[in-house]
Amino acid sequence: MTNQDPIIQERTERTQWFLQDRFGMFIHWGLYAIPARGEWVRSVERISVEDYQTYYDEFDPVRYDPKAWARAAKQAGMKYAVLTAKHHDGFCLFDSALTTYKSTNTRAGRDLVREFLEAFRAEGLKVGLYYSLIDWHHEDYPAYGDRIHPMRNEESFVRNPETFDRYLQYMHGQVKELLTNYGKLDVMWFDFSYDNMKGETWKATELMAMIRSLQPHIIVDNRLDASGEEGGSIFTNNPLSYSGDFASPEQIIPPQGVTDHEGNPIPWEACITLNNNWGYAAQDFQYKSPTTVIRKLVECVSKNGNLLLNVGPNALGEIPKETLDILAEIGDWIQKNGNSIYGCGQADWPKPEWGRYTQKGNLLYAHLFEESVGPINLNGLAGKVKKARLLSDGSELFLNRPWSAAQYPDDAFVSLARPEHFSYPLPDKRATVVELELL
């Protein structure tokens, strides 16, 4: 293991609380919650700016109420929270002083980051901020000929290529706003590369030393470096200054977790919406359960990574219902179980076959998905467990070789009552957790 490069040592020093915590918020939100149709909308219907200025007109998002969103999160047993200060329609939720496409300039009237900020950490909640590399807005963004610019098609808008420097002054400046006017950030969070449009074309190196002189605490993604289809040097040994502190698999639980090219664990953290789209979309109601979640923040866990969870504010500022809902009950599971996801990782132990395991020093948490014919096998486990425990309330739990199981000498057996040889239901349909202490 070639851990003595001091990027990785840094990174090694800065993600010790991101490894601790787990489970993030994501909010998406902007102009884009009023046609309500999905973040990218200016993208995939090439809306131009004209007849996207309606959206920017009518912008007051009268019920934002940043304390209910962060009293939400809490209660869902979220430790931090990422809000979009900057998407690709260039709309930004903070009061820059390099432009007017600002909420303090709408009817809203508000610096929504500074209140979303203030109102996370009073509820003891880390913040980060999502910032767009790109934007759709800016004069100097490469319009004409870009893969994914609303205005690709359209040769009147040809841009000079010289004046690209003049957009990576203006985003260089954001960035320094961000980190200079709003106090101790924990996340900085970019998007998006793409194609050529990585590394140093964003002038990365420039940019993250500017980062670290600022706020050097700050964790940074990878993005900076790498598309969100591949990961960057991150995976290497000889990551780059701008390389980031985790990878963000989005929309995807990698099958073994991330690790560089030796095997060594890289911090990462998988990027998941609760519907299908990331900004509003008020006619998709493809949420994913509770208890999908939970098992998701648990396989995220047991392959040593974090799950930042999506959700999407309508144009009115609110979370909907739905949402909300699902994050109550995820926050129900984790009042009674969190002890199997704060602070732990990837066990000593194989996955299991009805379910996950998670581990914290001699702390081995089964998170049972299926019900047992007989007792729970605990495979190679034989002679190597002091205690059981129901996590939820701290009952005990059976040790004991049922009779069958004669064939199975290096495994240990596990009960959830008496007779041990029975079978029982899972007390917990999402998520059964069974605390075993190692000797």
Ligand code: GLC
Contents of the next structure:
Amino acid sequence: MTNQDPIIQERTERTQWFLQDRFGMFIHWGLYAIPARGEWVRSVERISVEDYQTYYDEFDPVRYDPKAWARAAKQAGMKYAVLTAKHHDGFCLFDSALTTYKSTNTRAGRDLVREFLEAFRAEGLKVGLYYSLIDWHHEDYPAYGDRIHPMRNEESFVRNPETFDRYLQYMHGQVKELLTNYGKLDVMWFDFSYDNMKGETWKATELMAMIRSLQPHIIVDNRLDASGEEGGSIFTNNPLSYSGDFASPEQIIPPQGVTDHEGNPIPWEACITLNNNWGYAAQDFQYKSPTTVIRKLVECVSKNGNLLLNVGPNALGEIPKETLDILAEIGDWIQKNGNSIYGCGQADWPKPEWGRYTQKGNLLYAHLFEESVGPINLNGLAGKVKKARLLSDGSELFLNRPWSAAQYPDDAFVSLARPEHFSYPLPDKRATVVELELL
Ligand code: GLC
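Show the other one: the form predicted together with the named molecule, since we just had the form predicted alone.
Starting with the chain above, the whole complex follows.
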């Protein structure tokens, strides 16, 4: 049943490109790249504003080259990118008129957001900005007694709740600046609601109305109404005006994909770090392999979702070499197999044993993660497949059922070479993609 709710209908319209593009780059960058212990370092180590000021005074990313970032993202097959305009530490990477705590006032003297947007648009990528609802620098944001503020245990940081409204004016004002002064944005990525700090505490109805009036096409995540571990009203069939356009599972790929409470699919995007930190962490070498990332991208698409893969540039403005090497290999795979990702979604067939399916119309893509003994089983697809091709080079594959598969008349089988009863190694160990044209 098509839900008539206008919020759902508009969400469906706005997210058409998002469901097509499937793969984006998340970029977490700011002062925290200098301590290089992740973007929560101020909270985790309870660093005072004064001590954190050291990093502000020092910040000078002399090697910042957003054009190089954009080329790396494009080559990796990413179709959109989201940069932190302001993270929880309150430091603004853009020239806000509402604060002096911004990149244009540091030694950098640059509007880092503007350069990012121009560079990524020039490479043909859609662009988005992450904006933290949380602000550990702003004097009117709750501090003492807050669950995560760096000064949560400091009685001198008791704040008068009456002044929180001043913070909301600031926050709404900055969102307006971003949506007014930087051209067309495709994604607004808020982070995050928690405890009573959600929804109308942020004056979310008013904020979303402003967003929709300034850039009606823009898509917004669900975190005005939720956090990384909950979903908010986007999961209901009567979503609030600020429920957002996509769900944002974090550091996990939803085991069953993402649907609303009635089982209707909703747009979703898993945001995942490449190592274990969003912000640059100099000693975090726990990188996921290119094969892992490729297979997780396939998994997201096989469940009707997107993957937003994070990079954390260092204090000098460089994406770490380990990251660039992984992105380059992902790009090599996607350059050959992108048709099985872009515009694809969940298949009409259950997950096979040897890997995953994605589908686009009558093209079913078999992503082979493990080799088969003999022909590759296509469970339940007997008489349903017109032809099979190796996606990476267009070469013919073979659908003849060999004697060894005679006992499985309901299944189709595909062989990578002849004779069909032989076993063949996968041409691409990362994921070999077979394009199956369905009858
Ligand atoms: C969590 C973290 C935040 C990060 C975000 C990315 O909310 O608090 O640091 O930016 O995840 O989704």
